[in-house]
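Given as structure tokens, the chain that follows is alone and in the form predicted alone.
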Amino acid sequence: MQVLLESFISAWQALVSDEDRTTLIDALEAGKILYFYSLAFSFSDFEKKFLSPHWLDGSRKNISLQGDTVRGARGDESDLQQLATMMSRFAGQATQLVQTLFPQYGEQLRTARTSYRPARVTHRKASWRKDDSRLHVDAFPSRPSHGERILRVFTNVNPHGEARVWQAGESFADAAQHFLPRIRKPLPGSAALMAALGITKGKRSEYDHIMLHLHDEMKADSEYQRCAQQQRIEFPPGTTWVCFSDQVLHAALEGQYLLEHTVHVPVSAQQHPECSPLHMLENLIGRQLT
């Protein structure tokens, strides 16, 4: 399958046809990553100044921003103001272009996360299981999602030309039926346990155990990992693309400086639901899962 969907797009808040808005939800929620090779999000010239992976303070590989807060990022409180203000004003562009693209889903998106990307990939030391250039699909330990969708909108700023390399794997659906006789059933109670402790944000439920353990098993498969089907994608600086990062299959190979921008989708809010991992799950295992 061809994984791209290239669009003209080259703005935020784009007037787009009926037919062009069917194209792009239909490839979308099929599991395709929507490449707009024209959309670019711009630096001011104060801003410039942040183009360095000196701004992490060490404390994770990313700066997140969470309501007016940047973390994981270092320097005085203006510096930080002005970090904050440049994220939020990504995630205000990034969620404009999801409402334009896809108003069926409309008031049901929820907002998560915003993160700046100033390390090299190649750069970072990681286990297998945080290693993101090895293939994967989204999903949360702490945060369960009982089947909602992680739609993400990603754009490559870098200033010296460099692209963002990727790795795009094999259809969900065939990963699924390859990894999930490896799953077993979550122990009763644990998921009580779990949320009880803290551990999670709620109970999981059996599709977020599922879709955590198809993650891991992804990733700790080195001969998968060797000889799975897999397509190189290379996106220059001054693009953006977006996907449904629980379905796609991805990894990070190369790049430097990048946006990314996170909302979630209520499976019911989907033009094609029964495309959704949730629905395809269950109708591989025989049963509800959430």
Ligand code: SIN
Given for the second form:
Amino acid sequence: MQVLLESFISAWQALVSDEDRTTLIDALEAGKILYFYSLAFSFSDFEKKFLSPHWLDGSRKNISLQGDTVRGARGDESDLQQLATMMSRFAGQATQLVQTLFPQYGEQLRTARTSYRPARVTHRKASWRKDDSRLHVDAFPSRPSHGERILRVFTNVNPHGEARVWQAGESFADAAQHFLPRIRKPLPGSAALMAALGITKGKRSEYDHIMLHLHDEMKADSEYQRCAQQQRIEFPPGTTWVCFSDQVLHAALEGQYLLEHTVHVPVSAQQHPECSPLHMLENLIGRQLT
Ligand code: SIN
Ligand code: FE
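Previous: the form predicted alone; requested now: the form predicted in complex with the ligand:
In what comes next, the whole complex appears, and the chain from above leads the way.
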């Protein structure tokens, strides 16, 4: 499968024909990465000072925007305010893009976090579970999704001409078939216990359990990482790409300076709900998972 669908759209709020919209949403929901090769995010002159990893406070790998405050960054109050302004402008433009391209999702989109990633992508061998240079699908351990989709907008803002390099893997259905036989059912009562202990926000569904194990089994399997079908993709600075990162097998190999914005989409809002990981897994397993 050709994993990229290239688009010439070069504005966050573009005029898009119905035909192009259909092509884009069909490709997105089929598990492709929509690649906008001339869609850039610009920093104002004074914001260019943020193109340094020194703004990270060392507590986490990315700077995130929650509400209108930044987390994981250091600097004086006015710097942090400017950083928040820059990130919320990105979040706004990413949201405009999603709303313009996929009006079908409409009011059902739920906005989530925005991150700025000024650190160089590294291969952190110490903790394989957190090593995003290994192929994986995104799943959040502490925030059960009950099937709700993770839609992400990424823009490479590297000022030195360096591409963000990704590896994209085989289709979700193929990967699920490969790993499902190894995934046991959750222990009875474990979801309620984790919620009661505050390990998870609300109860993990069986869907969440499977997605987390898929994430972990895939990352832990060195043979799979080496031998599974995959393709290298280079996203140069000044480009934007959009995908369902709970469906597209991906790994980040190289790069520095990335902006990312996440929105959630309920399966019921999809044009092709049968293409969601929830329905694909339910089909393979033969029972409801939420
Ligand atoms: C990831 O979502 O796994 C990493 C993407 C990136 O930082 O390029
Ligand atoms: Fe990821």
